[in-house]
Every structure is written in C-alpha cells, then in structure tokens.
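Okay, so here's just one chain, in structure tokens, the form predicted on its own.
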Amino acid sequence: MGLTLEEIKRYSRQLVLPNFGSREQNRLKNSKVAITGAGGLGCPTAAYLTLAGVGEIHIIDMDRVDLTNLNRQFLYTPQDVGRAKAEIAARRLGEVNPNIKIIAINEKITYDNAFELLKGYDAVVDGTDNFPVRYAVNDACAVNRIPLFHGAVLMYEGRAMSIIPRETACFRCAFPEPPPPGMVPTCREAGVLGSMTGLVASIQATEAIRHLAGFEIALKNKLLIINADTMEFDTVRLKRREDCSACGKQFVSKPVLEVCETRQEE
C-alpha cells in the first residue's frame, strides 16, 4: 500500500532525508513493533515510533498511573492516576496520529507467556524495568527471532543495546545472570533522573526506525553506557556467545524467580 497525500506531506521532513524516500516510508507504514513497558522508556518510544509513521504498534503494559510517575512519564496527567497505562498511552498517541493502529494490552509479561505474547512482529522495543520480565523480553524474541532494541535508565545512568538474532550479541549474552537480590537499588530507592528516560529512548526509537526502514544501526555488538555527571558516552564491546542459553546453538529456558526482581526504570 503506498503513502497517502496527507501522509506524504505528514512525513515530507523525513522524505527528504539523504536516502530516505517513500520506500523507507512505506516500510515503517508496514511494520509492526511492540513496546514492553509504557513507563520512563516506553512513553517517547512509543510516541517517536507514532510520529515516525510505523503501521502498528502494540504497548503492552499491566500498571496503573501513579503520581510518581509524572516526572518522566509524559503521556500522562494527575487526572490519569489509577488509570492503565497502556489504555491511555494508546488513545493519546491515536490521536496525534490517527493515520497508524495503535493497540493498547494491558497484561503482564511473564516467562511463561512472553515467547507466545510476543510473535509476529518485526520489532520489540523494551521498557521494561524489571529483571524477570526483561530476560522473558530477550529470550522470547531470541527464540522468535525478533530485533530487541534494549534500554535502562538507573539515577544519572542509561543504557542501550540493539540485538538482531542469530547476528548479534542478545542480552544474555551481555549479562547471563541478573544481579543478586538487593545488589542493585531500585528507582524508588536511588532515584531517576526523567530526562535521562528520554534520552535513552530517543536512541532505541532512532535504532528501530532505521532498522525498520532498511538502514544499518549502530548498537550491533555495542553496549552504550551513557553518564549524565560527566556527560560521557562509553561503548563496551559485545560478542556472541555460542554457549548462551537464548541465543546460543542449543535454546536453555531460565526464567528469573521474581524474588530477583529489580526495579531499574518504571
């Protein structure tokens, strides 16, 4: 299906971009990405994915407004409180851009239904805050076969990883085991600069759409670590490894015991 008039003039300073043209449009328009997570990290991901012009998103969310939420969870309002996130997230970017679907499902990601809750898309985008549900992220879409596009935000620090299946270092890859329980404070507790989540975001959103649209990405095999005291970007160097339960030659299923669970960004 190609672009509309509307959707032409929608989309006219992305067009003219050097080597970005209505086939690279018409490919975010025919994509279709799931985000876990419509908190810190999900909000702007969502919302530059719904600008951008991607067909169809689905954000998948079980939490409620809370207002300590509102720090850096732009997409919502004191009067949203109570209110599922996912729900509101969808129906406000709906109407900033009605042209694309936008599916609002409001469940909890768990070992147990993430590699089903997430099959068919062509990306995930992962804002999950939590270590048993990210491992569930990654190793479902390691098994299915989905580009993950990684962030996590912790007081003045962010972090991203892009991971393209069977091409590039998964998270497990990264980090084969979660932290011991209470080794890494969690957001109530350390803090959370907002501005930080939008950073954070704006890079996995930049990643998706040039992977959608059929550029090459830049976190392949990378681990950005961003410090927002000394306004450092530092890149760790990534590796697949061939004994990794998700990715590796042979799939090892481990889920998290939820009694690891750490907040890092919610």
Contents of the next structure:
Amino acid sequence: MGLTLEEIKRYSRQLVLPNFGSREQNRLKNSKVAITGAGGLGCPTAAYLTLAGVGEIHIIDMDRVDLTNLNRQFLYTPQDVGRAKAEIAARRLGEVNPNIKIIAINEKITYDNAFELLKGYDAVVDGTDNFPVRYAVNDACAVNRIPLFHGAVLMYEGRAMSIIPRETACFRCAFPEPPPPGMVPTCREAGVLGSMTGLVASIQATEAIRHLAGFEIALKNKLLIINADTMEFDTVRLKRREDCSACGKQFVSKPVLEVCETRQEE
Amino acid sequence: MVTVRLATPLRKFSDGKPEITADGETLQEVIENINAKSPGFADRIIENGEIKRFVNIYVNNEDVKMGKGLATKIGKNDIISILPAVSGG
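So that was the form predicted on its own. Now I'd like the form predicted together with its partner chain, please.
Up next: the whole complex, starting with the chain shown before.
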C-alpha cells in the first residue's frame, strides 16, 4: 500500500531525512507494534510511534489512571482518573493520527499469558514497571523472536537496550536474575521525574522506529546508562550467553516471581 | 585511585554520590577498600567469593564476568561501573 497525499505532507519532515523515503515510511505503515505498559515510558513511546506513522499499535495495560501518574504520563487528564489507561491512550493517540490503527488491550501481562499475548508483532517496546513482568516480556520476545526495545528508569538514572532475539544479548543475558525484593526500589518508593521517563522513552522510540524503517540500530549488545546527576551517558558492552535461560540453546526460564519468592524463603 | 560509578540502588554507600574514587590493584581490592569505609558494601555485591548473579560490574565498559571476575587487574585510569538491573517505568 502506497502513501496518500495527506501522509506525504504529514510525514514530510521525516521523509526529507537522508535515506528516509516512501519505502521506509511504508515499512512503518506496515508495521505492527506492541507497547507493554502505558505509563511513564509507554505514553511517550506510544506517542512517538503514533506520530511517526507506525501502522498498527497495540497498547497493553490493565491499570487505571491515578492522580500520581500525572507528573509524567501526559496522555491523561484529571478527568481520566479511575479510567482504563490503555483505552484513553488509544483514543487520544487515535485523534492525533487517524491514519493508523491503535488498539487498547486491557489486560495484565503475566508469565502465563505473555507468550500468547506477544505474538505476531514486528516489535515490542517495553514500558512496564516491575521485574516479574519485564522478565516475562523478555522471555516471550526471545521465544517468539520479536525485537524488543527495553527502557527503565529509577530516580535520575535511565537505561536502554535494543534486543534482536538470537542475534544480540537479551535482558536475561545482561541480568540473568532480578535483584532480591527490596534491593532496588520502585518509582513509587524512590521517585521519578517525568522528563527522565521521556528521555529514556525517546531513545526506545528512536531505536524502534529506525529498526522498523530498516536502519541499523545503535543499542544492539549495548546497555546505555544515563546518569542525570552528571549527564554522563555510558554504554557498556553486552554479550549473548549461550547458557541464557531465555535466548540460549535451551529455553529453561522460569517466572521471575517464582525466583523472587524462592529467594525470600531462603 | 580509580573511578567507581555506582548505580542508583547502591548510592547509599556513597552518600548519594554517583561516582567515588578508590584504591586497589584488583577489582576485589577496590571493593574491599570501599567496604572498609562503607561497611556492608561488599555483601551487596559478593557472595561466596563471586559477584552476585544480579549484579554486573564493568571495567572500562567490559563485563568482568566474561573475563577474570573479581581478579580483574585495575589500572590507574580505569572506570568501574557497578550495577544491578532496574525496572522502573
């Protein structure tokens, strides 16, 4: 399917980019992407994918809008408090770009459903906020061979990495196990600044859009660490692990919740 | 003196500072020297003489677990980064 005149005008600022033409725009138009989590990371990644013209976006989140979300989750208003995030995000972004299809999936991602839920996508952009779901999303993408664009934030620190399953290190290659409960605080406990989630989400979105358009991407086998205290951006090198329980020779991963619980018992 | 960058969850051992300096010729010595000033630090990172599975240490951006681990030699201008995973979003 080609581009309409409206689309050529709408996307003209990116269509004039070097090596970015109607072929690349059509690739975006024919892509289907899942955003896991419509929170601090999910709002801006969904917004930038919508603006760029990704053809089909599924927003997966079962949470409802809370007043405490509004320092960073810019798709919601005070009137939305108590309403389903995925539905509001999908509706609002649908108004921004009516050319694309945005679907709200009002469902909780668990280790049991992630492998079915995350099937048939060209990419997944992860904006979830806890270890059990993050490991479930990573493992499902590894098994289903879906490129995964990871981002995480804590206080003034941000992380991002891009994962092409079976080709580059996955999240479990980098961190085979989550930290024990209580060691790494959540955003609720330690705090987070909206602009930090925006910064990390912009990097995730840029990598995802470039990958979908057919460009080489920068954060393969690399973990970007952003430190807003110093504004140092470090990239550490990652390697695939042959014995990785998610993307290695044999898939043997277990739900992280189980791992956390076992460790607590110890 | 080498530079040691600490991820946010470890900064209670550095008075909240993202970066500290420490002495030591191996990674093990650097961690022990930090531990001498901030007791409890080594226990957060090392278990049974090895780096814990959920903590990564990079010397000049290379994962030491892929190399010599705690025995990694540390030079004067090296930069050590110590990080567990974070999950916030």
